[in-house]
Amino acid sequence: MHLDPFELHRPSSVEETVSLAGRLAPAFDYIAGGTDLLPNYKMRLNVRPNLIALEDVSELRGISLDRVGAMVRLGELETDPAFGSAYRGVVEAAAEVATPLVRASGTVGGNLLVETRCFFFNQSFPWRKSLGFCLKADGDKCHVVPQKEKCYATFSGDLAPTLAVLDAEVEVAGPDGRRRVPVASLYDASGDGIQRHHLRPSELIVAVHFPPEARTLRGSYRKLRIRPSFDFPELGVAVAARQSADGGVERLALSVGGLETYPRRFDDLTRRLVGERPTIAKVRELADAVRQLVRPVHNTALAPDYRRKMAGVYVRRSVAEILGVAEETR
């Protein structure tokens, strides 16, 4: 595998970056850590002639309990003691990404925008050519669900579900200025693995911002994958909750990634537990409802039925743990 030629641009400010992106669009990609983009380029997946490097943009750095820059390395986030104490679930997710060497390069913003995956897409150019190209790269049809309108590639980031349950927001900069978008609303819920998110052309994630309430929540993250390290999630479950002194649920949020084309929150289901004293029966009811709603397809290593079943298991275990509900012994 080799990299095709491209021109590398190195802006030093957010304003310079988005201005440059506006001039080059759509023939460019941003490059942060490069741990996802460069392997895809070597596979000749949607290669563009210009790369805008974000390494020299100092505003994209920095960690605090209110703000994390988009260029913060996952390894930095994983080892920051104050951040880890406040946001356990986010740190658990960061620590589950790939390997220590990848986390030393991979970034917060990059993981939020990591490419959706499918075993008809993430293959070498000769393999894809021999089969017939797909909607997501070079072709005009989907091999997972045969049709020509919709891509079913699976969301493969780890951080987004954990940030969504904390009601975190991303600060976005573009040619038209800056705006904030809730992480839970950043992704395209219509279910298209090509569209992926709601960033406008040339827009850039600057930072993640945390509301003060996020520090009052307990969070966790569980990840299903074949190998204990390196692999992308076949399933990721993030939970955040707060309880009253008597154990009643004051707030509960749940987000599931790795099953569909976007990380999905289940507010209609978790809202039923707010104001209630949690029991294992109610937790099981919630987990079973999630299991019935999710719609994985056969485009990753593990079978859809297994991933759906494990969604119920992981949700049950995560919610029971975070609410302090003892599971029944058998």
Partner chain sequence: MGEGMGESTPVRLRVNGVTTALVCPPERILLDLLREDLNLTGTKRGCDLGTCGCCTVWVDGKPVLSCLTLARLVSGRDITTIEGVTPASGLSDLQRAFVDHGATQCGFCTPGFVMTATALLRDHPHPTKPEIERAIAGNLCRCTGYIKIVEAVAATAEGRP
Given for the second form:
Amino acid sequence: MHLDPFELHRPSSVEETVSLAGRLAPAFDYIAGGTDLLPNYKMRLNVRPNLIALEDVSELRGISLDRVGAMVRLGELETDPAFGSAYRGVVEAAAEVATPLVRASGTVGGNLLVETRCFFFNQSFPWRKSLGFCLKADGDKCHVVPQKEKCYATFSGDLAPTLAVLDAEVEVAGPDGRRRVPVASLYDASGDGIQRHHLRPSELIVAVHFPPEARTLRGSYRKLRIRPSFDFPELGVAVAARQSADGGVERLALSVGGLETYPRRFDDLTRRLVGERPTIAKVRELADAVRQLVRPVHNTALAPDYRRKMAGVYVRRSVAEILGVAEETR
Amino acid sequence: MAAPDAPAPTYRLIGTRIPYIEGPLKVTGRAEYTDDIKRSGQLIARLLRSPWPHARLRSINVEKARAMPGVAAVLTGEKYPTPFGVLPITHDETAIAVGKVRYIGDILAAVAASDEATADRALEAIEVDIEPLPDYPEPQGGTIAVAEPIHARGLNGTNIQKEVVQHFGDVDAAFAKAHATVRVRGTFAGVTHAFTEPMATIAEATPDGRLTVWSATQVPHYLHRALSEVLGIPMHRIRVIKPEVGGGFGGKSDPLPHEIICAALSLETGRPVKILFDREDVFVTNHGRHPTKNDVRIAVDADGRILAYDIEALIDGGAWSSFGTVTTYYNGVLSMGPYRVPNFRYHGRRVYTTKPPSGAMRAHGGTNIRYSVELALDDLAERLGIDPFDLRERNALPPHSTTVNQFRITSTSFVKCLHAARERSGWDQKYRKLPYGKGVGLGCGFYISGSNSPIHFTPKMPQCTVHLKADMDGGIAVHCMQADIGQGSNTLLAAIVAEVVGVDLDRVHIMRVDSDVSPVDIGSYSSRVTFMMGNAARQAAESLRDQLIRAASRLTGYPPAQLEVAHEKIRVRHRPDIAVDYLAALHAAMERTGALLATGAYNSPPMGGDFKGARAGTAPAYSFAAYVAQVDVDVETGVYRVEKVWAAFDCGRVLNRLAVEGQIEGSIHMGLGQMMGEAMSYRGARLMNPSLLDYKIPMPQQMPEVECLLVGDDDPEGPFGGKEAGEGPLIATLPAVGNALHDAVGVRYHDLPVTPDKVLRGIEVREQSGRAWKGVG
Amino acid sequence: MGEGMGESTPVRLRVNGVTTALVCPPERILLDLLREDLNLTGTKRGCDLGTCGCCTVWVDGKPVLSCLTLARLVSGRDITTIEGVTPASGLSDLQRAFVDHGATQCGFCTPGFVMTATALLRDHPHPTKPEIERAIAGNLCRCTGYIKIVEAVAATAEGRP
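And the form predicted in complex with the partner chain, for comparison with the form predicted alone?
Up next: the whole complex, starting with the chain shown before.
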């Protein structure tokens, strides 16, 4: 398979990158690890004439407990002992992305902005052409939920839910300067698989920043998929929590990915447990509520009703485990 | 046959762990596969595939494509319209579509250009005008007369490609007097080979009027024939070369359209042409295991003795016949052994659909029906209160017997397999005794060790011939058209020659398959190579050995009958101190003739009944298997893990222990794939997952521990007593897991693959019915 | 700074310790360059989409997918292929173990596995079985069921034949 020709740009600073991006927008893509972009380009999915390589931008590197650069490889993050002991959930998610070979190149920023996925989108040009294309690339209709307004492609990143529950923020640079955006509100909650996020076309994620409180939380990530490697999440459940000495819940956050067009937090539901001594009944209530709210569609390997049911099971297991609530044995 | 208490002979190499002789080339990247070959000035070819499942072609305009810079040739179907196919009786394919396309992916046109990008651009410039026709994605609708049959050859205006009706004994009478009966209906998604090396072919027509074709094929000889038939060139002017092949599993056994197209484009341009498939090409070319629905009824007496089978199979063939006629027979006749079935009725239909064609895949025709039969037998065993092992042992076919449909059974160590699996797995302590969610299950099987029916030519010609040449350097060159596709047949061939002639393995050189010099072997399918090539090789090697012994006789003065081969020498049997070195004997033997030549051949003996279809499934020997699988199910999510498989297998004498273990482990992996997650996933006629990301081959973490229990006795006709081990080891995997799931959660799953969502659904349905997980039901 | 659309420009690549000056366009993929321009055909093309691992090479010692690597972005880095990890004569211990334990059947995935597993043993000389399985879980094998591959890696780590 070959790539169509493009122009390759290699800026060496963030400022240079975003000014270039401002000039080229929207006719460019950033390339970080390339493990998501290049397969899509080989299948001629939304190919653009310019690639801006982030390889040489040194500010995008570096791991500390306060900050992880956007160009940090998932494999680096996964094996950083200090980071791993502080942010277990993030590292569990990083270690479950695709395969070791993908993680050697794939980056933190790339996983945050990984393209949404769908059986009708992630296909070759001739395959898609034979169906008249789809909303998300070259066409005007959706084949999953037949209509012409909205794309249902599934959010398939593993890291975002785990960062969202820590209240981590992304540092975003653009031609007009820098800003911080909480990971939890980075994504477009109107549920559009094309728009995906609230970054402007020329903006770039520089780094992920962790608030001091994040280090006081325990986190975990549970991923549903058919195979223990390669597969994108069919469901990804991230939780983070802190409890007082007597077990009372001081803080609890939950984010679910792999089900809808964006990773979704359930603050209204988790808030109900804060200040309480958790019981399995309350955890179960939370899990049931999540299950009733989520709306997966039939565009991945496992059936949507099953993924929805599993959202309940996984949320219950993850929250019970993180809060140390014993489950009844069946 | 050796007397029962005579000690089995032992050998220097045969039966040991023999590493693959080409292993050092493979682990260093030096083994040469088709795409590693580059011919000077070669063009790259790409194929335009149909986006329609079924359409009549009104016109194809290739003028724009042909005029593009860098495009050397554009080919459409009418230039080579001669139909071909792997079976001589069902030639229903053309190299490129003529008049109609029959599935999404059918080939409309081909382009040869300076590079891939140019070729792809040219494909997009081809204009195709069509009239859409009704598509038939499912077989059921094709069993009645349809408006527009996919092929004119469908029976009576239907899409039925092959219908088989067989009845032996009196099934209705047997059911009428049965103590218990069971009915199982199974649904099986199609699966595909998914070898790691995509198909690749290079063709080079040269000014001397010859055509050389390098191709990733399992069956060079059938490719040779198809090229000749379709291109209209006599076989002796075509040379087929098989480089290393990166896996086949049946998927590279049909002569495939792209191989013929590649050659045609070279004839057209006078330049070498290469085709390399991308993964989507590989998936839509398919020829994998058929999507199947079967309906199995079994009747037994009060002791669990099988009285009758009554079986139906509806087989989704896809667009072409391929091996389908064989598939249709196999789904019936391979349902019986390893058991004695006195009454048998079968109605099988293979129906053309507008899907990518199905064909032969490892354990072809014996896998899906076996799953349903083994689950049915377990159900009967449970209802009769008989242990599943006991039930099967009671029904075991005895050695040297004949089945109701006239199969000749010679060696079988099936009962020994049952005993080994039962004992080693701790069955009696586990079955029905493990906690909810954990279980063990038994699955059995048998498979042909080569087909008695060679597909393509008169049975009077050998199915395999081996030539040896020993020259003054002391090396022995071995020529044979058998196709090593990773299963280790080159190594076995070398080991047999070295064993018989008494030399070190490194003296034996297996020459690359090249139709100009390799004597015909009909290729790697039907698990025939060990048995047939092994016998031919042994005969050739014995002939060479005898020439050396005669020379040694002249040198020593002892008569040949008193001489024997030992390691790198020939010695006097009762005076081992008197010996002639191998090289000395060889050089003496060469004095008058120069290099020594020897030949050996194999053909299977006459067998089978004289009714229609009687030869289908007849084989010179059969392998047998009894597997126990142990599973652990998360009953709340349906996610399960196969923890261990005890694989008792009868391949006769083990010839290369390392290779046999490798075949069993690899077969279990492939069987688990079909059981747990692999599926050609269709919406209508459209394949939704043509990629290695979305087609779920199991990962290392999903592999169980495997204990190989190789308990076979020597087969009377197999080389050194050996039988097949390449395909049969897959079959028992699936029902062992299926029956273990039942032991674990009380549900029999009949819809493959059994993904976690189905496991959970089954548990929910059982719970809703108020049925306990353990107990009869 | 920008390398023009489809424009071939010089690039210096250090492959197996040898620096080569080549001319290639921005869209040139490392796998294509290795196989077609440098004739290093030990690195295999199994899927071209990062889903099989047959094309595994090292960049600065780290196993990566050469089918998803732009050649220009690894100029100046150390690239190692299967040809580069093979001793001048004979086999590495791991390669020997792959042969002796039956870890190669059709052999098409094997160079990729050797690249992945060689790096694993260099960085983690004594991996557990689950660590080996995890490390090789980006390389597909359709023949062996992975069992003998895991065995070969473990045997090499333990220094046993």
